[in-house]
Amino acid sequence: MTIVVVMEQVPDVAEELAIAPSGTDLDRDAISYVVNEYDEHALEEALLLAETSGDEVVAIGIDATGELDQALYTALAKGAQRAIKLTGDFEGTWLSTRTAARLLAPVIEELAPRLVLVGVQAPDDLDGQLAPTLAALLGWPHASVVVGSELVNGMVRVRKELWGGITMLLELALPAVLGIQAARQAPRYVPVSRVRQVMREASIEVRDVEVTSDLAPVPVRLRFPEETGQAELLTGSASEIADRLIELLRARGLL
């Protein structure tokens, strides 16, 4: 049995970013890409998983940005069985989580796995929706902000965070999709002389799709918060800091 990993490269946004001159994307060539926190989570969920159950994990991409193949080689040294990049003219396009479900599904479904794990959210779209929409392509249950899963007696147990500290517990029917927040433990540690010897060991499989537009919402403008004022460092003693505060409290008049 299989168990897919959609995987992505996202902005690092531990960087400085720039917008493109058209002002409707990022400027693609300045800046970095790392994987998605919460792909390396859904990875990690999957591993842990198959580690009981004997299943092969496989890792699937597209690559928009020509930068998936560190994913998916480090996905492929962690305990990956299989890679497979989507790739085809993607230059100027946006792809939205229904784009990219749809160009997904179709793999995804010859490859008739029980279960598809992807990261929650990703910071570069819109709407934190792949799960759910991949989940209504496929015609699958799915469940999103999961922290934790097992395989118990033909389906999926899951326990999904909803607010407050509360979460619940779930069991879906399989095949099913899971949108993960957090694995069951911290994403493990490959070193990079791992990843370099799977590079010369290993191979991505390269699957071309067609790229279609949809009527999903697109930026009309990317543009950096404005600067409207500053933070006050408060120094002295604890008097003299409490006296500061009473009058700057005073003077927004909530004292």
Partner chain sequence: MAQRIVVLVEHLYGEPTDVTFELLGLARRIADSDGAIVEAVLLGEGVRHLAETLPAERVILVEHPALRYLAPEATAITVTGLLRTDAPRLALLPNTSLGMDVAAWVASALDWPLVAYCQALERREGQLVATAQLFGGKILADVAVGTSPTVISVLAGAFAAAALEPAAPGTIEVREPPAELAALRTHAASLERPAAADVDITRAEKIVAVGRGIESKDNLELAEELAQALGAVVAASRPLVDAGWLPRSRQVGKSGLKVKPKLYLALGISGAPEHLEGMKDAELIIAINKDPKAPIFGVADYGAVADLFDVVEALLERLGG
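We have the form predicted on its own; now please give the form predicted together with the partner chain.
Partners and other molecules omitted; one chain follows.
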């Protein structure tokens, strides 16, 4: 039986971001891509589930960046058995969540998994999160913000986090779609040498897919948040900053 994990590459938000002259997308040339951190957790959770259940883990992704191979080989090196890359006429574009879901759904249906795990959200999810979008298309039950899962008696028992430590416990019939917030343990590390070895020994299956839908792109304009000018910046050496901070705290009776 199969567990599918969807891997997406997203702009690294720790880096400086630039907006393209069109104003409708980031400047893709100036972006460095990373695997969506929640997808790393989804992969880890899938591998942990498969360790007890014996399921085959299939990592699948849409190559919108031309750089997805690295992420998929890394997934294979970590323990996924198969990797599938969807390619098409969308490289370098910002795929909406719904378009991504429509590209993924038929491939997932064909794989007939009992679970689909995806990251709970991505930094570019303007039209919502992938897990519930996919679930609606596939007609399978779902839960997001999942922080624990367990396969029992042909069902998946999940822990969905609300807030302040309150969790909702759910049992979903299979197949089901989960949006993973955090795996039970930190995503495993795999040495680069192991990834290189996998690159020589394993291969990524490639499927050419087409964006056929009538989905008009939403008319969007990107901008940077206004400088609220709110934070008064303390400058100088660390010692000078510390002096100012202590002064500030004293003046407010906080010290």
